[in-house]
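The data below hold one chain only, encoded as structure tokens and taken in the form predicted on its own.
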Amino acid sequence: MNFSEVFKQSNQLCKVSPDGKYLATCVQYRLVVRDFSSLQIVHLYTCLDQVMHMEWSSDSLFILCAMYKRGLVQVWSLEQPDWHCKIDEGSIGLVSSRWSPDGRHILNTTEFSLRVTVWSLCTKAVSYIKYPKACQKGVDFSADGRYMALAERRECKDYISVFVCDDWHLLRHFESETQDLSGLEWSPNGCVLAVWDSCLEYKILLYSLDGRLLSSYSAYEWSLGIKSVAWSPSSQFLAVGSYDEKVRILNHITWKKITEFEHPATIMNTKAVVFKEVEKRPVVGSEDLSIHQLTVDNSLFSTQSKYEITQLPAQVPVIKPDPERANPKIGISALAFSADNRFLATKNDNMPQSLWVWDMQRLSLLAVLEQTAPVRCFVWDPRRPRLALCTGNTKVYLWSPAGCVSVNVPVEGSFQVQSLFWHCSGSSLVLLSKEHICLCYVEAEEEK
């Protein structure tokens, strides 16, 4: 495993282009584009204010930079660095900005979700979509980029509109059987739209492209409901995480529950492996303490760690949530399937230091990773069954069916990994600290 030098970034704005060739970072009001293989700067753009959001177009030719406080969006071209575009939403304000799948239209949501404005970069035409709903995930595009589903709220009811992205004409408009729609997401094959209610009611609805209700699922009533939803890449499974600390798996044929995964405080499952991170502080002798090492070699004092396999039954550290506070830290807040559909990783908020990995072929618990600090972020390798995670310290952790490894980030000063994501090739990881980024090059052999 090798690491690059450290580069600056702000607001965690760092994105790899969809074709994998470039790395874009924002530093205050500057946009820096680097060649991913050499890390040399190829373009440097200056925006009108501090960038709050940055996004690549699908063809990697344009970059959108949004400055929400000013109601501004600037678009930069990689092919023609002199060309640029400025969109000013004026007094109506701006709360979100994103590309359409064709990379030639920009969708801006105004303050108070009064409307969505669709701007065309080619024709300069403007379209307006009224009544968008302000919710957790109110807009989603199908994987092939042909359709957009939009949640709407009018006359105290939830509606869903399906638009064709070519010319933005309305394909379907129908009322959703939700009390207070919280999110919607297309299946990866684009055939089914999953729609779920707010946490006050456990309800998930499955609609076809033409607006027919295929199925409705509710696990229980009168208690906090759905917290997270994830499709498997094959569209065969829909995983629903809830406040009762369980994940329910629905199948794509009958849309009924085929199994549920519990997150118990005591792990009895003899087929599961519990990996526990154990920290070890290095003992430093006086002969090691040269002035040079004190200033340069931060790794001299950094805590090393390794994983040990815990004997079963094993206890998982549990934090009791405060019932008096809103959004209690309990239940399944994050779910992610591996690219080959074989594994599902889950995080239960009242067990913040543990990450659970489930075998989707046997529908059983495979592994639990017990960290020394709460898990901040976890992401699957897009090419292999390999999971990377971070806990806000100076280490990056990898899990694969072969086992676990903990690696210290060997950079000058303290690089505390707040979040991370994979390059589309699966050959490297981009690590983000509060104000810096670092690349971690992972060899394919390391999973063996």
Contents of the next structure:
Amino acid sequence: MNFSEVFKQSNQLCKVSPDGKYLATCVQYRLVVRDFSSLQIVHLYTCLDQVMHMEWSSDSLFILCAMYKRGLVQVWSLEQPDWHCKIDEGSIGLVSSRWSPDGRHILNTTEFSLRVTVWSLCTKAVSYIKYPKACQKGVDFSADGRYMALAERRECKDYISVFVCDDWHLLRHFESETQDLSGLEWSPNGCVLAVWDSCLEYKILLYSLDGRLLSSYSAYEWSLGIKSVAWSPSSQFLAVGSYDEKVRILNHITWKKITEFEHPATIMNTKAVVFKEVEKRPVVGSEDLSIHQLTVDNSLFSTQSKYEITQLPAQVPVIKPDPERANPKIGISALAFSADNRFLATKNDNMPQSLWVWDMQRLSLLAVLEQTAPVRCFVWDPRRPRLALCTGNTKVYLWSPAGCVSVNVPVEGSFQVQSLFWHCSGSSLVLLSKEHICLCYVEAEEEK
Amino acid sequence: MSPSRLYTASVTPPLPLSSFNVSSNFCTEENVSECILYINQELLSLCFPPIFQNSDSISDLDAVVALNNIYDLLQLHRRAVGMMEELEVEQLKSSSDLHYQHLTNSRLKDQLELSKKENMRLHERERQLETNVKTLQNCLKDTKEEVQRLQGIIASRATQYNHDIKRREREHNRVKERLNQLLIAKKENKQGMEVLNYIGRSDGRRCLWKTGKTESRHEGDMYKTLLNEFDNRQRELMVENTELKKVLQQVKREMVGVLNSKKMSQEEEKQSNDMDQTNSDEDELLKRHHEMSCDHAREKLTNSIRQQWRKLKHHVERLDSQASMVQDGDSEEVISKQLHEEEMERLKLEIQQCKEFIQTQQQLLQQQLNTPCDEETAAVLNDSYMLEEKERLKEEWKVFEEQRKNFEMERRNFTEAAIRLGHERKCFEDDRAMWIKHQFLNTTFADQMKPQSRMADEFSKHSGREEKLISISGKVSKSHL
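Form predicted in complex with its partner chain, following the form predicted on its own:
To see the whole picture, the full complex is given below, headed by that same chain.
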């Protein structure tokens, strides 16, 4: 595993272009575009204010930089560096900004979610969408980029609008049977829209593309409900994580639960492997204290760690959440399927140091990774069944069915990995610390 | 004594009084004296004075004594009767008492039975009520827990609602502030977009107007997508369905095969034959209706599979029970459980041994590869072995080189000699030719006869020399080879 040098970034704004050739980072009000393979700076743009959100267009030709405080969006072109575009939302304010899937329209959500303005870069046409709902995930584009689903709220009722992204024609508008819609997501095949309610009611609705209600699922009443939802890449499964520390898997034929995954504090399952991260205190022998060693090798000051396999039954450390607070830290807050549909990684908020990996073929627990600090971020490799995670310390961890490995980021000073993401080819990882980024080149083979 | 007997005994009068009036059979005119004697004796035995003295005269009967005796006897009799009457009365009384007691006893026993039953019933009822109480207590506990849980839920919902309300209120306040700002703001910033130039669409086509046609096209596209998806899914399901059907058919066939291969009783065979017949019929049917996959065929298939499975299960159970009872060497197909287990144990042991063997092999291999713990000594060792070889080889090489050099030298010498010889021979030939010519020219016809022999001698000398020369050159050429 090789590591590149460290570059600056601000606001965790660092994105790889969809075609994988470029890496764009924002440093305060500057946008720096580098070639991904050589990491040489290709373009440098200056925005009018500190950039809060940056996004590549789908064809990797344009980048938008949104500055919410000033209500401005600036668009830069890679092919023509002197091309410029500035969208000023004026006094109406700006809360979020995103590209449309065709890379030629920009959707701006005004302050207080008053409306969504669709700006076109091809024509002078401007569209407005009224009453958008401000919720966890109110907008979703289908995977093929043809349709957009938008949650709306009129007169204390939830509605869903489906737009054709081609010309922003309103295809369908129907009332949603939710009490308080919290999010919606298209299935990867673009034919089913999953809509879920807020945590006060466990309800997930499945609507067909043409607005018919296919099915409704509710596991229980009254207790806090759905916390996270994820589609499997083949659209075969819908994983619903809830506050009762369980993940329920629905199948796409009957939309009924086929299994539920529990996250108990004691793991008894004999087929699962529990990897526990163990930190090794560096032992300083007298022969190691050469200047050469001290300057070159950081190992004296950073603790090495490795994984040990714990005997079953194993105890998972649990942190009881504060019952007085809203949105308690309990339940499945993050779910992710691997790209080949075979594995599901879950994180239970009251076991924040553990990450659970489930085998979707056998529908059983495959591995549990117990870290020394709460897991901050975990992402699957877009090509292979390989999971990368970080816990806010100087290490990056990789899990694959062959085993687990913990790698120290060999950067001078310490590089606290706050988040990470994979390059679309799966050959490298981009690690982000609070103010820096570092690239990690990963080989295809894994060592145990 | 039963009371009735006593009662009857007591009923009968002790002595019939009327019988006293008529003379009884005791005394007649003939046996007066005996009677008198007898009576005397009796009276004596009863401590009465005798009525008859021991005298010789028979009719010396003391009348006074006799009358007294009679009176005493009468008194006695009366007393006795009275006593008897009393006793009888008492007996009656006691028997009736006893009877009464018996009655009360039985009554009390019945009462006791009844009260015992009552007691049992009450116990039973108490037990039931106790269990009721327990269940109710459990219910109460559950309900309490439920109530607590619901209270917890209500509390969490309340915190959630409060949190939400606060958030909305904050947002509301922000909106109000913003409205105020906008009201008092002098300059209104207009919304707008500045762009250097408009860019083309990503797919290169021109933008279309929004018409009814485009709307219907969108609808059409949407339905096409959905239909495609349905088609795909249906295809997948059909494929899966046919696969599963094939598997079921295969399983059924195999089951039938397994069942038929075992030695079964006649009726079972007959049944199976019938089943085979119906199975083959079904197979035919299914093949024909394969594409249509009618419910009937499906049901038949599943039913037949269930039946076969049941038969197989019975058979296996029978085999199991047989195996547990059977001794060794009963039937070649039925191995006793014990043998089987022994076999398994043996195989396991073998596997273990093999594993250990492999491990030791690995270890040894590892050791082999790792034995040079210090690189230098290893290198040295290696070198030392090589060195010997090298030295030996060097020496041999030297020897070979020397020999080669010698050979080279010899070869050179020989070639030189051969060349020289060649030259010499040539010279000699020339000389000879000259000499012969001279001789020939010099000798006249006259001297022909004489110098002929001399020429012949000279010739033979020369030829001998030539021979020698030839032999030398031959030797040289031989050694040269």
